[in-house]
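Take a look at this single chain, the form predicted alone, given in C-alpha cells.
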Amino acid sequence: MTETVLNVAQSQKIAQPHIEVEHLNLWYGEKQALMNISMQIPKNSVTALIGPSGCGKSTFIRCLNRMNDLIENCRVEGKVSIEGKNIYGTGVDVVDLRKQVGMVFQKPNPFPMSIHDNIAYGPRIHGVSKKDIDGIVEASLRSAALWGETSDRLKSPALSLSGGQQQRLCIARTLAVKPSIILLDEPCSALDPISTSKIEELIMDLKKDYTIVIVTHNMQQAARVSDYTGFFLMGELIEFGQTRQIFHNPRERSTEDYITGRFG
C-alpha cells in the first residue's frame, strides 16, 4: 500500500505547490493515525479530502496548522512545507502560522458577541488600529457573501443568525486576519441544502484569492467544488489527483469502491 501511495504522490508533481507534505506520520500515544502521507497542493485551488469516518482526514488537515499540537501525547514526524518553509521546523511561530492558515469547523461556532465584534476580534488581537477595523469588517463580510444580509444589523448578536449565516460569518471571521490558506472541516454537514449551496458558491469564489482544503463526506460536493481530491482510508492516502480523474478514472480499486458506494 505504501508503495502505491508514493507512486501516486510522485505522479502528481506540481511545479510550485503552496502546500507540500512529505512522509507525514502521526501518532496519538501508541496508535498511529496517519501513515506516510505525501501530497502537493497547488495555490488558488480547492482540494477535497474524502474517505470513511475515522480515516484520518480531519487529523491530516489539523497538521497543516499544527492544531494537533494541542492534543496530549500527539507526535508528528515528516515534513509539511507552506511556500517552501517547513512548519514543523525550528523557530516557527505557531500563532503566525494559524493566522496564515485559517480554519472553519464542522459546527458553526460564532463568539457570543455581535456580528461586528466577531469579525473585529482577530484583527484587534493582532494589533490592527481601531480606524481600520470597520473597513476590515465590511470587506470580510463582503468576501463571505454576507454583507447584504447583515450590513444593517452589525450590532446584533451573531447567534441570532441562521445556521448557514453563522457558518459564513465564521468564514468571514477567518478572512479578517488575512490568511493565505483556509481549512474547512465538513463545513456544510450541519446545514440545509440551500445554505450548503451558498457555502459551495462561496468556496468556488474564494479560491481566486485563497488555497482551500475541505474535508467532506459528501462526494457530490467534492465533485462540484474541488480541483483536486485525496482519498483516505485507515490513515493512508490511497489516491490523490485531479478531481475529474479520481471520480471518473480512479487508479485504485478501493477508491472506485468507495466512490461507487460499495463500502464506506
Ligand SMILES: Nc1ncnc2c1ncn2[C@@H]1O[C@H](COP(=O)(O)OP(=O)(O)OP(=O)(O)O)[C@@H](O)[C@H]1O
Second form
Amino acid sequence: MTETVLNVAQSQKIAQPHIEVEHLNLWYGEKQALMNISMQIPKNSVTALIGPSGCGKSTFIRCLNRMNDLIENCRVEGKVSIEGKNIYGTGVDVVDLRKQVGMVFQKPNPFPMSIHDNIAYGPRIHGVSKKDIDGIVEASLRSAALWGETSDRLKSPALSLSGGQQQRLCIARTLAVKPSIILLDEPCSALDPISTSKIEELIMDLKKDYTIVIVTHNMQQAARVSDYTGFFLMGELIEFGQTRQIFHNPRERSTEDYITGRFG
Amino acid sequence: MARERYIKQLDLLKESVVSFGMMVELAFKDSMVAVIDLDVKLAERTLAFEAEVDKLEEGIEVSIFDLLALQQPMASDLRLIVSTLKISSDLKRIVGLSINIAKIPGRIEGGHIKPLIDTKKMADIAADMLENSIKAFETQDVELARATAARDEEVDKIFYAVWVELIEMMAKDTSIISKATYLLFLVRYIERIADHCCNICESVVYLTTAERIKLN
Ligand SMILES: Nc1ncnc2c1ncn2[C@@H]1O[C@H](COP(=O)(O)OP(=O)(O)OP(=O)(O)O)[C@@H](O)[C@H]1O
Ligand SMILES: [Mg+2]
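What I would like now is the form predicted together with the named molecule, since the data block earlier showed the form predicted alone; can you produce it?
Once more the chain from above appears, this time first in line as the rest of the complex follows.
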C-alpha cells in the first residue's frame, strides 16, 4: 500500500561505478582536510558537490585527477579508482590521467592566444596530426555550444570573449583532448544568469558522453543539473544520494539545515 | 539562526492553516446542529461564513505563492508549502460541503421523516476526524494521522446503512421522497467530508516523512 517514491537507489551499490572513492583522507601539513570519504559515481551522470566554504569540496574534486600532487605538503591516503583502476596506485601516468579527467575552474582561464589555438593546444601536445586539428576545434566548440558565436572569429584572441564565452571555451578546451570525466569547480560563479543557464544546459547535454562532477554554491543549480548530490561539512561527506532525495527529504539534519538556509 | 524572517513566514503559514482548520470545524459542526434541529437561523450563520473563508483561503494562497516565487523553499520547507496548499484546498471543499448541509434546513418543511441518530453519529465521527487531522498537521503526528484516516471506514459503514434504510423507506412511502432525498444528500456530504479529512491526513504523512501514501 505504501508507495515510496524516494529513497530508492541510494543504498544499493552501483555495479560498475565510473569513479569509486574509498576511505580517502587528505592532509595539508598537519591539518586534515578530508576525512574518510567514500563515494561511488556512475558513468554518464552529473554529481553535484555542495557545502559551506572551506568544507573541502575543491580539495576533494582535485583528488579525482591528482591536482593536489602540485600542492606542497599535501598528503593523500585511500583509494580513487577510475574504471576500476586506482589512480594513486603505482605506474599511473599523471599526464594521461589529466587527459582522461579534465577540469574547469571557477575563473575562466583561457590562454593568451587565439580561440582556435586555445583548443588546438591540448590535442597538439598529445600528438594529434595537423590535418585533424581543425575538425577537433570545430567539434569541441560545437559540443560546448560556442561554435555559432565564434566560427567567424577563430583567429581572435580568446581574451576578447565575454566571461560566459570564455568559460564555454575552457569547457571546449577540456573536451578537445577527449576526456571521459569532466570536473567543474564552481564554473558559473563569475557568470550572469544567461551564461549560467547556457553552461547548465551544456552540462546536461554533455552527460550522455561524459561523467561530470560539479562543485557549486548555488543550491538551485545543484538541484537543476545533477543526478546525485554530495553534502560536505568540515572535511566529511555527510550525505550522498540521488539529488531528488537530497533536496526533497535529506536524511541528515545538517544537510537539511544547509539546503534550507538555516545554517550558521 | 539564518533566514529568520523566512522561518517566521513559514511558521505563520502553518498557524494560519491551523486556524483555518478550526474555523472550518466550527462551520461543519454548526451546519450539523442546524440540519438536525432544522434551525434556519443557525444555518444562515454558516452560510454567511463563506465570504470570510474565501478571504482566509486567498490569504494563505498568496503567502504560499510568495514563498514559492521568492524564497526557493527546499526539503521539509517545500513539503510544508506543498501540503499547506493541498490542505487548504481540502478545507475549502469541506466548507463548501458544510454550506450545502446548511442549505437543507431552509428546504425541509415540518419535521424530519425519521430521527437522525445514525446520521448524527456519522457526523460526530467526521467532526472528530477533522479536529484530529488538523491536530496531526499542527504536531506533525503521523500516528495520529493514520489513526484518524482509519476511522473513515466507520463513516462509510454508517453511510451505506443509512442509504439503504432511506431507499427502503422511499419504496414503501413515496410521499416522503422529497424529504428523504435531502437526507441522502446529507449523508453523502458527510461521507465526502470524511474523505477530505483522509486527504489531509495523507498530506500530514507526506509533510512529515516525504512518503506519498493512500489512506482511504
Ligand atoms: N593549498 C592549501 N594549503 C593548505 N590548506 C589548504 C589548501 N587548500 C585548501 N586548504 C584548506 O583546506 C580546507 C578545505 O578547502 P577547500 O578549498 O577544499 O574548501 P572548499 O569547500 O572548496 O571551499 P570554497 O567553497 O570556499 O571554495 C580549508 O580549511 C582550506 O583552508
Ligand atoms: Mg572551492
